[in-house]
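Just the one chain here, laid out as structure tokens, in the form predicted on its own.
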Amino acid sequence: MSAPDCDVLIVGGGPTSVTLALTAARHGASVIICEKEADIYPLPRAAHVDHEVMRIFQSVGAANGVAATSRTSAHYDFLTADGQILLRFDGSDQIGPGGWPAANMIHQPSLERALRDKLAEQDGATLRSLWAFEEFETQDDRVTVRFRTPDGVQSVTAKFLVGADGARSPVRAAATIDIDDLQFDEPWLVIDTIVHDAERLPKVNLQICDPARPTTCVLMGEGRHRWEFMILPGETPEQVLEDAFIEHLLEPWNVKGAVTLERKAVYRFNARVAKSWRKGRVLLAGDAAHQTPPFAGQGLCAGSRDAANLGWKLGLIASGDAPASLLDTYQMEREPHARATIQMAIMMGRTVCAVDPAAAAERDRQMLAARAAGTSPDGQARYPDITAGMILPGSAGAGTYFPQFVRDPSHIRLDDLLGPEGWLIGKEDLPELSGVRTVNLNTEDLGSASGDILDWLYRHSADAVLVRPDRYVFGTGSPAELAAAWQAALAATSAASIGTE
């Protein structure tokens, strides 16, 4: 039998798919993306990516292109109907551990264009547009996938199939994977505008917790602004989409002439998680694996994190440096984080979406009292570390996120200095590992970043650290111990191998 057409076949051409394709290809996998549409969807959808996701885009060469059209906001406020602060997430415009601003308000078509431009330059990765998924069949060593194309039905064979094809995911349906519904379902009207007079618009992101009409008002990418209005009982999608209705909703914001309407849409904000993210040779990523309400701004972020986690593992497998069963660590590492971000979004949504005046008044009383007492959960959102999977349990820092330090005075970010591989960082006697770069702090020219890394090692009482390609810490210890543990962890996964090596 001939070899498969590629190592990884991805259905769907959105940002999760392209980020995954770029990551997997940079780590040694051959990738084909099949997308049913002719081009990028031209209107805004996602509004936000965080510092960690900007670092993921940096890893595939697209961060500067994304940043060129992004904006930052100093904080994210939840307000009462009369403007009192219920909850504040601040520091959004400060540099986060990923080396980029903590919150970046984006224009999704521009973001996708930056990613696709890099895809066009990437060896080993190909995009096929107007290819609509129909069905797949799994054999011992491959998946055969059939598509409807302008030239008729076409087939592609791959070692692995990834469904990154959205919330309705035909791949998920074909794989008969069930969904865990987390019981959040609210209809909202989304209004995107082009800005003509930015001075008349809010400079920070807002949730207006008004029981008469819960409302979101947020910055978008450069030159754009968004409002979201909860659809109230008795209102229909057809009614709220009328221009006169939208004009009435915007009247209190006094923005007539300052903005023009670019897009209007009705969405149902849901919270769902696929019960299995891997079924043999078939995997799910992005909205196919999980859906979140938008209040925490983590929808596109979660898909990008999936891509970063899955991409290096697929590359390692394709290069013969890991068994296919390494993929068993994908869901166990990513699902707790995805569920935590969804629960945060649900908490925010339930705070915002109270429409009973008495319940809203009691919410306001409790949250204002908590702020006055200094017990309000303000600050930046915190999400869980990796606690199981491809890590060294029991070692200090295992499963935590390794910061991206910057070398002064050149301001070069650490990842640009050290490259896309994993890193074994220490001061001496660093053993060679396949797919892992050794970084000797005694000889490597890292400038001020070297001191930052030494401080990190000191805080963790460690001689060395092994950082995975997705920048989560595998573990700490002596260099020899880490090298042995890394090789043992890869070998341990082979017990469940599906035989594709």
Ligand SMILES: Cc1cc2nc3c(=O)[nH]c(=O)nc-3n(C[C@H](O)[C@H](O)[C@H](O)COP(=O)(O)OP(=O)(O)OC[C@H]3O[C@@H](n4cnc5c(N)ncnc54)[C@H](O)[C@@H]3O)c2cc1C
Second form
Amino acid sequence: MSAPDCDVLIVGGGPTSVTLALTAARHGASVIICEKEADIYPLPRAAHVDHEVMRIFQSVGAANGVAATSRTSAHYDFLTADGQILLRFDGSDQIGPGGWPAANMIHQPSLERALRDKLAEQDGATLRSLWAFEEFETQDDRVTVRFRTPDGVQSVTAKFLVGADGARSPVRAAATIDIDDLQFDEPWLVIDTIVHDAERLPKVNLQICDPARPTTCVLMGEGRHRWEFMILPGETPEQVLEDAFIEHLLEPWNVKGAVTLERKAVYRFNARVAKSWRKGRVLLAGDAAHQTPPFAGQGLCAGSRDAANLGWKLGLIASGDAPASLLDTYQMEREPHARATIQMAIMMGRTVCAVDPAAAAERDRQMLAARAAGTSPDGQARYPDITAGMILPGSAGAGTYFPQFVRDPSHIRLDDLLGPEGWLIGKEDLPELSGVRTVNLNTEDLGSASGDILDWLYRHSADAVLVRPDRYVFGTGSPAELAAAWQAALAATSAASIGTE
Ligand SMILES: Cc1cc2nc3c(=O)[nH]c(=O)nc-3n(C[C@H](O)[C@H](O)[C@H](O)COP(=O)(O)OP(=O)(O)OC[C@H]3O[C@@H](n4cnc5c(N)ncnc54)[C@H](O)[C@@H]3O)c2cc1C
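Alternate state requested, the form predicted in complex with the ligand (shown: the form predicted on its own):
Shown next: the complete complex, the earlier chain at its head.
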């Protein structure tokens, strides 16, 4: 039998898919994306990505393109109806551990355009538009997938199929994977506007916790601003979409003439997680695997993290450097993080969505008291480290996020200095390791970043650190121990069979 058409076939051409395709191709996999639409989805959805996600875009060459149309905001405030601060997420415009501003306000179609531009330049990855997924079947060594195309039904064969086909995910349905519904279901009206007079608009992101009309007001990419209004019991989507109704909703913001409406849409904000993210040769990523209400701005972010986690693993497998069972570490590493971001969004959503005046007054009382006592969960959100998967358990720092240090005074970021592979970083002779770059701090000129890494090693009482390509720490220890443990961990994953279930 001939070889499959590609290593990885991705259904869907959204941001998760394109980031995954770029990452996997850069790590050696051949990738085909099949997308049912002719072009990217033109209307804005995500308004925010965090510093770690900007680093992921940097790893595929798209960060500068994304940054060119994004902007920052100093904080994200949850306010009472009369303007008192219930909760403040501070430092959003400061550089985060990922080496980019903690919060980046974006326009999703512009972000997707920057990713697609990189895809067009990427060897080993191609996009087929107007190819709509119909069904798949799995054989011993491949998946055969059928698509409806302008030229009739066509098939593609691949070693792995990834459904990055959004919340409704036909791939998830065809694979008969169930969903865990976390019981959040609120209807909101989303209004995106083009800005003509930025001076008349808020400069920070706001949640107005007014039981009379819970409202979100956030910056987007350069030249755009968003409002979201909760649809109240008794109101219908048709009613709130009327222009006169929207004009009435915007009245308190006094922005007539400062903005024009770009689009209006009603969304139901849900929280759901697929029970299985891998079934044999079929994987799910992005909204196909998990959906979150948007209050924490983490949906697209979670999909990008899936892509970063899965991309290097698929590349290693395609290159013959790892067994397919390495993919079993994907869900165990990603799901706790995705669930934590969803829980954060649900917490924020429940805070905002209170429409009973008595319950809202009690919420205000408790949150104002917590803030006065200094026990409010302010600051930047903290999400869990990896505790099980492709890490060296028990070694200091294993599973934590390795920061991207920036070299002074040139401002060159660490990943641009060291490249896309994993890194074995230490101060003495370092053993050769397939697919991992060795970085000897005694001989490599990393400028001020060397001092930052030495500080990191000192804080973890370690001689060396092995950093995975997705910039999570595999483990710390002596260089020889780390090299042996990395190879043993890959061998251990090969003990499990790929399976078709
Ligand atoms: C109002 C709103 C605000 C949001 N705000 C934020 C935010 O601030 N920050 C954030 O991180 N996220 C946010 N999100 C979430 C974010 O938009 C999504 O998480 C993100 O778009 C998911 O990307 P994806 O690639 O996984 O899926 P999608 O973007 O949905 O892409 C899936 C693709 O699959 C294609 N497809 C579907 N069926 C088929 C088929 N049969 N064959 C072939 N292709 C198919 C679709 O056409 C689509 O192109 C927000 C969402 C909404 C609605």
